[in-house]
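Just the one chain here, the form predicted alone, laid out as structure tokens.
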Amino acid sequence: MLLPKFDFHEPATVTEACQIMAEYGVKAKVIAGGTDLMVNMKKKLVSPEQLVSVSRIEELKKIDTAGNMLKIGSCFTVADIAASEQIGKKWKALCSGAKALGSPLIRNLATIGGNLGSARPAADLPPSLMVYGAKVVLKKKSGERVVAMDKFFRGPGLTEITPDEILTEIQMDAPPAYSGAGYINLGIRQAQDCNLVNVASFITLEGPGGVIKTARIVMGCVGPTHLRAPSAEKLLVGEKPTEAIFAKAGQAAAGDCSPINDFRGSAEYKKAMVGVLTKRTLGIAYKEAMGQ
């Protein structure tokens, strides 16, 4: 299939990119790796008159772990996230999500900003980012704002980004002591397949052998956006971490989601797999929290 006609812009700075987006608004689309956008353009699902490439803006390709916060530029590739020792030290579940995404060729091109901006309910990176309490920085010509990822996704393909804004950075605080997180995805194939279900879990313990102080569980592919599991989270807080309580949390999480029947699997099966993956990711999180 041929691409529709468009004008191509390659700004050198974020300021220049914001000026272009302010000028063209809904007629423009931002492109980085293009692993989603180019496919959708070929399918004629979107036909932007202006493409604004941000792939050569150096400030969007950096990570910063100074202080007690991780800052990732939106053009940092998924492959670089998967291989990053800096990220893996404190945000291991994010590396797990990156390693699960697509194939090596896709990971080399795809960016963290693009994976979030596409707002696919089956995307690999949002669950682990959300359990770490991530926020996104959205910039435009007149200023910037910071949006919690819990409020960033509005529906399939829909986000809080306005037509004149660019997603420039993802921010996450370092997890407290005795914290851990896990991520698992389930698909028909190992790579290059849409997830059937994916789950990330995060817990913080009061101390070695202590009760669970904080719990966050995020489920993908089982609703119009990535969903928190409030019933499961509430059940865990104040409890001793055991396999039995993790299994109960899995059952509660299955009740917190609303999957649909499709050609990949039935709603009943997806709910069951949410339960299984929640239990397993909580087990991974607990081991990390205990330093194992």
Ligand SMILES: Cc1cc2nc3c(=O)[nH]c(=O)nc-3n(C[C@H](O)[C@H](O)[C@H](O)COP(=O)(O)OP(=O)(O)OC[C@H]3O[C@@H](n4cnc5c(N)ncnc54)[C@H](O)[C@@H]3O)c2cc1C
Given for the second form:
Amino acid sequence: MLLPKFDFHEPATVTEACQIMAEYGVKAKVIAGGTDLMVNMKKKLVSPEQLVSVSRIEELKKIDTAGNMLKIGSCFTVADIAASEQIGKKWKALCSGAKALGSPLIRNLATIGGNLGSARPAADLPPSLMVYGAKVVLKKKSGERVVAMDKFFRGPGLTEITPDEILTEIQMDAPPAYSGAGYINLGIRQAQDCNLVNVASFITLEGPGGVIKTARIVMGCVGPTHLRAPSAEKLLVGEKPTEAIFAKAGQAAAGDCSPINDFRGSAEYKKAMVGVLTKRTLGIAYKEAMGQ
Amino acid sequence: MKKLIQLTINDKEFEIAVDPNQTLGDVLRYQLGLTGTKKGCEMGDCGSCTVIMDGKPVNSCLVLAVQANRRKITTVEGLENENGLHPVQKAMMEKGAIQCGFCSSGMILSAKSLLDKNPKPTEGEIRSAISGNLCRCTGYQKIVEAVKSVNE
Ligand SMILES: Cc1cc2nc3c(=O)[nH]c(=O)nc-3n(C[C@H](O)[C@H](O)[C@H](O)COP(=O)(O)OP(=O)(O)OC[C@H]3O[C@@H](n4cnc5c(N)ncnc54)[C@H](O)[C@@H]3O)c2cc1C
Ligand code: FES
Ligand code: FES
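Provide the structure of the form predicted in complex with this ligand, given the form predicted alone shown above.
Now the complete complex, all chains and molecules, led by this one.
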């Protein structure tokens, strides 16, 4: 299977990479791990004239947990996220997403930046990043901007990243005390599979035994982009965390999405599974919030 | 335009000219004659093209040869040494874990990577480590038994 022809660039710094992107614009594509782009190029879905590899830019491979904040470079690999103790301590649902992605072979190549850049509605990392309130840093020759994950996806395969921009970093604050998050993905098999439905939930409690102060729920595979479940979130706030209220929130979340029938499953089944996964991820979030 | 790259493959240095759109898998097979690395799906699904790059098993069909420049590669050809076959290779033979053999080089490299980090893995850890390597013959059971037997 031949790849289309292209010129290859391998900048050593972000500044250099931004210069190349500014010069070529829509003719160029960034390649990180290549696990999404190479497949699309082989299928001739995209044929960039210029390929700009960011995988040798050291500053994009760093992770920083100083100051109660997590900053992950866009080229940090999914395997390294899955194995990171630092991330697992406060942002466990992100590790769950990373562990669920592809196979060990794919995870060793795949990057967090590429997972966001590919903008697949079934992708494993966006749900947890969105419930943690993550932001991404987009850099170009003439400056940089910070975009909230909630505003980042534009549709399947479409993001806020403009042709001259590079995603350099993902940032998120540490969750406040008495918070927890959960992520579950449902597929036909455990590895190498596109998700049927995936959900992440996040809650903060007033205190031990207190009511729910904040709730965020994000659903994947049930719309053109990952979706928040606003009525489920609203229903939870001010309530005591119980199995019953989590089940109710599940039903509300199912009503917040409008999946399509496809070969992976019927719309009805996906809705039902959104309900189940919402309830279960809330259960996981609650346990973590209580320090269990 | 071709680019000159350096690869360390199975502890030997190579300097070769490659087209930017050649994959590492293709360069290994067609330019260097290392046909132990197989090509199945070419889409990252089957794992028959697995090589170890800088200590980590990856799909060589998804890596550009130019991206592998100055990296260290181990292919299945690099496992045998003066003491004979690698213990994983021996175990696979002894346990009857090879039928047609198409998946074996990838399977062996994934198993070796696991055992290098975790010499006594559980069955779950073994199944997870080889979950990117598809086998259409054995039903996996004998492969799992073989990997398990290596350090027992
Ligand atoms: C067999 C197989 C199984 C898979 N399973 C899963 C799965 O279970 N779950 C899942 O979520 N995904 C899965 N994927 C998809 C893919 O592996 C992931 O999305 C991965 O995280 C992509 O990262 P990458 O570094 O390889 O991206 P690349 O392929 O390098 O890039 C993907 C896209 O993002 C853009 N991009 C990358 N980095 C940047 C950057 N820094 N700035 C701007 N744009 C950028 C690229 O231009 C491209 O459009 C699978 C892929 C394969 C081949
Ligand atoms: S040939 Fe590379 S994964 Fe199938
Ligand atoms: S032995 Fe034939 S594919 Fe595994």
